[in-house]
Every structure is written in C-alpha cells, then in structure tokens.
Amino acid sequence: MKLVVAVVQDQDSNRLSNALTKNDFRATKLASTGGFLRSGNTTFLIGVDDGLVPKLMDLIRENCRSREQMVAPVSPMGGNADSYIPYPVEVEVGGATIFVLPIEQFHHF
C-alpha cells in the first residue's frame, strides 16, 4: 500500500479529479499554495495498492501537462533590489510534483 500525495496547478485540478474518479481510485483533494508564484494549487492524497501506482502515475502525468506562463514578479521586500526585475518573466508551471509514501497500515472504517 502507497500513499501518493501529487501537488497540481489549480487550472489541472478539476481534469485530473475527473480522470481519477473515473479510473476508480478515491482521493482527497486539499487546497494549497505555492510558494516560488504564490498562486493556487491542489494537493491529492491518494491511497493506492502498490501495483496500481504505475496506473496512477500515468494518469497524473496524462492530466498534468507543464506550460510556459508570463508573470509578473512580486517586489522584494526589504530585501537588495539590484536583481530585481520590474517586467512580467515567462516561467514553466503546472506539470505535478509527486511524492510516493510507504503506508505501514490502511484501515477505512
């Protein structure tokens, strides 16, 4: 038994929640944010038997494409302003930052 937690960009959430409860694995999604872009994300906690993570994984990866974006960067505050760049810079978000957890017991009661 697996736990997956998989943090995704809020634009991928609602896609890849779908895909999951369609492909029968169950999930709880939590609210989270990042902190590099401060911009909202989701984080799936996901109980999984060790054979299916592969199946998982390639669900994951199928719903949770990576993208350029421009954004604007936040000001630095109190901090040296030398390297501080004034205009919005073209950065990769979105894709899926996964962790695969060892579970010792699972009880669903």
Contents of the next structure:
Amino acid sequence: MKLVVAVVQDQDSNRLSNALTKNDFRATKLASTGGFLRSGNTTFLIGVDDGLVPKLMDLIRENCRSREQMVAPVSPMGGNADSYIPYPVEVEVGGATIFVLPIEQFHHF
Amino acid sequence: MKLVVAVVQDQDSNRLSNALTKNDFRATKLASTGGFLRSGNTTFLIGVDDGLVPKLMDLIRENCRSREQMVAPVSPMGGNADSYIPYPVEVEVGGATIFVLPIEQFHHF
Amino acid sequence: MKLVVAVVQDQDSNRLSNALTKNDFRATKLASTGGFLRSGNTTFLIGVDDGLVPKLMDLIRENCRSREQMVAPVSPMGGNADSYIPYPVEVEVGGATIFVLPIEQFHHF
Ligand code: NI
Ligand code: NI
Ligand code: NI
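Hand over the structure of the form predicted together with a further copy of the same chain; the form predicted alone is what we had up.
Following is the full complex, with the preceding chain placed first.
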C-alpha cells in the first residue's frame, strides 16, 4: 500500500474527484494554496494498493493536464507593488504534482 | 520516529483531539473533505516515537469507532439530481483511516 | 527527492513563504491548527532534491525561530472553564516542526 499525495489545481480538482470516485479510489481532499498568482489548489490524499498505482497515475494525468491560459491582472492585496502585473499574462494552469510515499502501517477503524 | 496521518470524521475529531492532548501527543489538524455525502473530516498529523505507535493506535481506535447512523436527506448543492437521495439513509459515521509513514529526518526549531 | 512537511506558526508563515520563493523552492500551503491556545499554523509541503535538503532546513530555521511572547487571556469558546487562563501568559511563538519523508515516485503532469 502507498499514500499518494497529489496537489491539483482547482480547475481540475472536481473532474479528478469524480474520476477517482468512478474508479473506486477513495480520496481525502485538503484546500491548499501556492504557486503563481496564489491560485488555489487541492491536495488529495489517496491510499492505494501497490498494483493500482499505475492506474491512479493514469487517471491523474488524464484529468489534470497542464496547459497555457491567459490570466487577467490581479491587483495586489498585500500592497506589494513589485509583484503587480498590469497586463494579462499567459500562465500554466492545471497540472498536478504527485508524491508516492511508502507506508509502514495502514489501519482502518 | 514516525509521521502518523489520520483522517477522522468530524463527529469524532474533538474527542480524539482531547484524548491526544491528555496523553501528551501533539497533533496538527487540517480540515479535509471526502467520503459519502461529502461529510467533513479532519486530517491529523502526529509525530510519534516508534515505541508509542501502538498506544497512539489504541487511542484512535477507542475514540473513532465506526458505527451506523440514520442521516436525513441532503438536497444537492451542485444541482446534480443523480446523487440526490430523498429519504433518510443509514450511513457509517465515525471511523478513521490511518497511515503510518517512515521519516528520514525530524527537526524542531 | 524528498517530501518535506513543515508545520509553521502563522506568525512566521509569510516570511518563510517569501524566502522559499526567493530561493526557488516551490511550496504548497495548507491551513492547519493545533498546539497551545489553538493558535493557527500553516503546513508547508515542499518537494526537494536530496542535495537541497540542508539548504531548505537552514531557510526554515532562519525564518521560524521559536521565541517567548506574552499572550492575553482568551475566553474559552467551548465553555470549558477548566482550560480558561484569566491572566496573560508567556508562550512560545514561532518555531517549526519538520518531517523529511522519503518518496518512492515523483510525477509532475
Ligand atoms: Ni509545471
Ligand atoms: Ni469503513
Ligand atoms: Ni517547541
């Protein structure tokens, strides 16, 4: 058994969530932030049998493809004018960062 | 030392939290979601010495027992009528899913 | 590659976040709670190459130093009068608890 930690952009998070349910993977979701323009993302925790890791990776890849998108400027909340970008920019949206962790014990009560 | 990741239903989360404090375990808690009817849960991160893992598992088992309970219907927020269940159903509440992870380094500043 | 899980008090979280960005570390942040007086904290998930672990530890140590501070009494929300402290107390603020986890696979889509 492995613990898969997958950080997924909010744009893809619902689609992945549905795909996981349909394929009998059980995921715990945590709201998270980070990355360019502070866009929101979701951290999935998924316990998975070793033999199903490749299938899970395929599901994530299919539902969280990284792609380019124009993003309107966001005025800086914290007043940090240095980080203000006054014109639309092309950013990478979607995508997922995935860590597959070994586990020593798994319990379910 | 191990890192214990325990996903606990909200119904049991306060009780577990108190039990951990009383027994000198220090836990970090993260709000999480997932599972049937999208009920909320809490993800506990607990750093624990190897020798105390069994005691911690006992504490979680005692405070997070899974049991059946009738749940009133919830109208679907997202408008997904397929998933709407118009009558009370018996669901499993409580319970915990626990991963014990090996760690390579532990630091406290 | 390692997955670093760092629990950081809210007082130090922005400073650490900026330091990580400046040094090209990419972090995912999760809001978390726990510890004395229920003060908020942030859990950072940071994927890092093995050779950069010491540099990352230095950054966290420099930005999250634990120190003493007087804290005004907080009236108990849950009505638990036992835990109410009616005078200012000196508490440890700042600080970080860090777990360095081995990973079996890393993917980025
Ligand atoms: Ni990328
Ligand atoms: Ni169950
Ligand atoms: Ni301390």
